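In structure tokens, one chain follows: the form predicted alone.
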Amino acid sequence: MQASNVLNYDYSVAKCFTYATILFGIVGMLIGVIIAYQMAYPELNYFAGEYGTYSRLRPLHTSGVIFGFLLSGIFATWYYVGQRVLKVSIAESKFLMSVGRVHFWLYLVVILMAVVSLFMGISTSKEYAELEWPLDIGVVLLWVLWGISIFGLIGIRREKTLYVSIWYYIATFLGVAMLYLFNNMEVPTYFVSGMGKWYHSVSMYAGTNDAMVQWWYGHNAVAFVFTVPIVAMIYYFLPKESAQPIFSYKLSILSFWGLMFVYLWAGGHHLLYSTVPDWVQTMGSIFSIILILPSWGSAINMLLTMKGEWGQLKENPLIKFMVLASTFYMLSTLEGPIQAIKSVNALAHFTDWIPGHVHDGTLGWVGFMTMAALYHMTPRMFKKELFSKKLMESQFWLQTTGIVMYFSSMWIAGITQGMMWRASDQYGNLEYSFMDTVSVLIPYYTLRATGGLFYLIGFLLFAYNMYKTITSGKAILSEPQNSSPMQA
């Protein structure tokens, strides 16, 4: 390729993953709202027989949002950011171009088969790892293809210095590969014993060992899917959108290695007061507290990048999304370590405070940053102005309201649960029955579901804005250098 064509990036694969992000976001969040209302109104469990129950839909919601919406967003941003930061077009290599296309189509097939199998009730029953072994093989293959794309593009790059975002994408690939392989080691029962369905399997681990491996995986899936690639996104998109350099590049590297070394040891906090060794529980608690340092290092670095430029919050909704995402990251990464303290966990564990913590991170940090990234990418990929700034503002405030309703209701519900479970009368008997604790939470469940509905409506506004931008947005003659052009 001639030097004059170096900057003609190929966004075909990034566009495909962008469409997938929007599609799986709608599906995953819609199911989430349905099961949230099922918690408040149990009769909704029977709207579609066994296929409409909470137990059948909940794995679809978590997998749809994590491995559908979020993973598509990660792949979309990689195929966009990777080319631009490394100063090379994927189209310069027919091999890498083919790998990218096969990566997308294999991913789409695996995700659709996962939806069908989970909807049918075919599951390993392991949190965030419900897929049976045939689909696990598909996941491994598509992950290898992504790795080839990452290291292949790095291998033909023109920019010799690897920007910090690339470090985070590499860590995502390596971390998830290690976690997924070890946690999903399973034995196909039919081929070993001749009994059961051909696709059924049992974990290679048992009892306490299975629990420790599962939550080593479960917690670090949050690290290497919910955290590391989202940090990669914001370190690219916030400076690009704001025209501000990162406040401290050294701090970004320090936080990177802090996350890599500390996060992997914190999974034991999911198993406090269980049968795992006490030293594992204590280690999980201690490393969870230490985890505040690299997490806040990243978040503060992001916020200080806007130092002296806070006026952009008034003019640019994308900056607003990214700054609030960073703020939610700070809150979530403080709340998690607090919950990992043994005395706090004694109250919080198994209560609704835990999903409250999970969702203020996923809805605020992950959701806002992913949508902001796609908003930034779209004018540059499709050469169109964003359709409506007013829609973006409405989406922002609607979703922010929804997030606050969600996590505040779950905080109150969780602490109420914990206190009622522990309450005893003068004779040492439990003061409340289990049903007492369930019935008192119904108003909070209704509030949580309504907050989720607000967030879903906001996401539909996002999808509509993206659709109108792509199909009828005003054409732009030259690529914007910083702030994304948008119609009023």
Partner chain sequence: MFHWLERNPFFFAVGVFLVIAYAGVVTILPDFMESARPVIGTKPYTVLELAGRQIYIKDSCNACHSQLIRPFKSETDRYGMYSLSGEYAYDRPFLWGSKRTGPDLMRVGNYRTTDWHDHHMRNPQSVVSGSIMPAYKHMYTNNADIQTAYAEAYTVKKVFNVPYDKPNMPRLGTFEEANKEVMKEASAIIADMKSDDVKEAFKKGEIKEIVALIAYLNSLK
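Moving from the form predicted alone, what structure would you give for the form predicted in complex with its partner chain?
If you are looking for partners or other molecules, they are not here, because only the chain is given.
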């Protein structure tokens, strides 16, 4: 037990992960902005020799924001929300407390090693699963630790009912465990042949099979990292911050099962017109469209939770972040299925429309929700008022502008490119050389990079605001029930 007699939630692990979220957020997004400018100005490729080229940095950007920024955000909120809705303090169990600490430090070590290895070009080439086998083992270990923490805390809970957020965290844990394990099946070459680099490995699957497993992974990683845990967050933080009960709890759990039933079938849409069987492709398409239902179920549920309370949007920037996040969730879960329609996909696949789609989900939905969650947690974890509401307002508008610039430029770029690739002249010959289709995109690449820069600046404002809150925010005596206290 703790030294003091009063039982309290223990946020030490949540705090560590909060720092990690901010740190990796800055790194990952900075690299993102750099590579975005590199596409418009290729001279920027040479600022750090072979380590600064677009292609070395791109896996660093994706892994950095997914496994650095977002994953630590998910862990931070878990170590915060988990205790609260189960009404049990992690400090009540010495064991779980140490698991939490080890979890954090192991995580930090793995991510730092991942950064180094990706800079060196040590990669399996599979998107979002680039890490070589020694680091994969590290990832598995830290995932097991997280699992122990989840189920351990559930085991000692006081609240019998598992709140819907907990459902989503459990699903995140299981989903990622399964996907990661199967997609990273590889044979270390050194142990078979006794020569070459010890960390090199070769995939267990070949060609088309490998592609199928990879996109089963890639698609569902989006499900279980970009969607499910973020829904977990919004189901806790939006009601809590706005003091409104969830509009319909039944709808929330129905959407949960809907999402679980449908999501996994939709992965085939990454492989339309490829060499995987038609059957899988068509099902991928159809299920992608059905997927709109459970996704919108959650999003609409959140918006209806704010019914009659829209005034809060004006007064509380946190509510604004979260409401915009669910709006972007609706946008990207509509856009995704549209891109999965075969004829649309024929045009959109391989173009910039796809990164455009990814980013209205990640910047709008994932990024906004994660930042809002941390903003909400900080006054409670550190017992300080948030440093500046004004800064939050400016951050909100700057980042929203950034997102709009990002996806609108990529929509135009992607569709232009797709149309030009297929355009033919009156004799049926291709009308444009490949270079024509590159040159025309340069202005859009500049616009996109600048949108990204806006978002990054907004994130730096966020980091600064958090830093000031933690170091010199006004102390608060009792924990605020609902809307987070902030100075003007």
